[in-house]
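Presented as C-alpha cells, the chain that follows is alone, the form predicted on its own.
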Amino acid sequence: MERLQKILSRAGVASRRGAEKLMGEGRVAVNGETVRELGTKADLARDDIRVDGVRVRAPREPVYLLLYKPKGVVSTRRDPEGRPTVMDLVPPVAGLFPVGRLDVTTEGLILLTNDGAFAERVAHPRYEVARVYHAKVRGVPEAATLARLRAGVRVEGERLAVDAVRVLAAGNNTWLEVRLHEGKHHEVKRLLEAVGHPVSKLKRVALGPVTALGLAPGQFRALAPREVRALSRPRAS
C-alpha cells in the first residue's frame, strides 16, 4: 500500500504536488469513492484508482524531453483559450506533461515528463535547481541596484531575491543574466520592475546543469542519462 499521491506521480499523472491538488479539487476516486484525504493509501494492483474518471495505470517507460518553448505558446497540457500549447510541439507520449511553467511571453527551456517524481524534484524550491535567464530590460542597472537584487526586494508583500546577477551587455537596453532557484509566479519580470528596469525580453536559458545549447525555439530533444541523474540528484538539507 502506498499514499496515493505517490501512486499518481509515479505513474506520471502529475507531480506529487499536483496530485495533491487534483485530490483537494475531488478528482481523484478509489473504488469508486471520491478521495481528498492525502494520507489515503491504495494498491495500485488491486484498487480502481481514477482521476477525472479515467483510470491510472502502472508507470510506463519514462521519457525527459527538454523543450525550448517560443514566445506565445502555453506551458500547459490544454488551453481553454485554444492558443498553442507546449504539447503540440512534442511527441504524443501518453502521459506525459510539463514541469512547472514559463509565462506565454517567455521563451526558453521546459522540461516535459511522464515521471512525476522527476517533476517534483526539479521543480520544488527546496532541491535547488538553478534557473537561468536572459532579460533585456531599460537602461542600465548601476551595482547597487543589482546587489538590491542579490539581497532582497520586497514586492507585493513578498520578498524576492535572485541568487545570482551580471550585466551581459548594456546600451540603450540591458541584457542580463539572472540565476535564482524558487521560480515563484513572474518573479524575474517583477523583480526587475520593481527596481525601475522593466522587461521586455525573457529566455529561459538553463535549467540546472542543462542549456539551450543547439536547440531553437520550437525544437526539442531527449534529455541524456547523464542529465536526468544530475537533475535528479539530491540537493536538499
Second form
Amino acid sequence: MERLQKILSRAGVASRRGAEKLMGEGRVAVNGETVRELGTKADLARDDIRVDGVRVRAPREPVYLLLYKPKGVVSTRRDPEGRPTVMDLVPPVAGLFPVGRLDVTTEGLILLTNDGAFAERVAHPRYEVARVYHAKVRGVPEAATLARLRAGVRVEGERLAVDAVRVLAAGNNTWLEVRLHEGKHHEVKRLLEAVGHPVSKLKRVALGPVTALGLAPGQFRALAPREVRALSRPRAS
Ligand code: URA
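Return one more block: the form predicted together with uracil, after the form predicted on its own shown previously.
Every component of the complex follows; first up is the chain already shown.
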C-alpha cells in the first residue's frame, strides 16, 4: 500500500503536488469511490485507480539494451522484405524499439529502448553523443583529405563534416576512425565517397561512453544505470 499521491506521480500522471491538487478537486477515484483525503493509501496492483475516469496503469520499467548488430540485419522493427531485424536478436520487451539506424551493410552498436525521451536525447545532435566508426576505405587518404573532412564537404547540397578522423592502418586499403555526433542518412559513406575513398566495410564501435568491447556480432547487454545517465546528459551548453 502506498499513498495515492505517490502512486499517481510514479505513474507519470502528475507531480506529487499536482496529484494532491487532483485529489482535492475530486478527480481521483479508487474502486469507484472519489478520494479527497490526502493520506489515503492504495495498491496499484489490486485497486482500480482512476483520474477523470481514466484507469492509472503501473509505470513501465524502462529497458536499455546495447546490441552489436551483425551485417545483413536491418535496424527497423519490421522489414517488408522479410530480412532479419534487430528485434530478432533481443528479448520481446513491450514497446522496445531501436534508437536511430545503421545501414544493413554496417555492423556495430545500436541502442534499443522503450523509453522515448531517452531515445530522443541520444538521437539529437544537440546532446552530442559521439558516434565512432571504423571504416575500411579504398586507397590511402592524404592529410589534406582528412583536413577537408574535418572542415566540411558539400555532398548533394548538404554540408557534412566529421568531428575527428584518423588513420588506424594503411595499405592498399585504409582503416579510418571517424567520429561524428549526428546520424544523418549514410553520412559516413557519403562523406568518404565524396572525397574519393569509398567505404567497403563500416563498423560502429562506440556510442558516447559505451564501446563494443566484449560484444560479438549478434550479442547484446543491458546498459548500466551510469551509462544510461551518461548517454542522456547534454554535453553542449
Ligand atoms: N553512416 C553510414 O554511412 N552508414 C551507417 O550505417 C551509419 C553511418
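Rigid core: the largest C-alpha set superposing within 1.5 Å between the two forms. Numbering follows the first chain given and starts at 1. These numbers come from a predicted model, not from an experiment.
Relative to the superposed core, residue 210 shifts its CA atom by less than 2 Å between the two forms. Core-superposed comparison between the two forms: the CA of residue 223 stays below a 2 Å shift. Relative to the superposed core, residue 171 undergoes a C-alpha shift smaller than 2 Å between the two forms.
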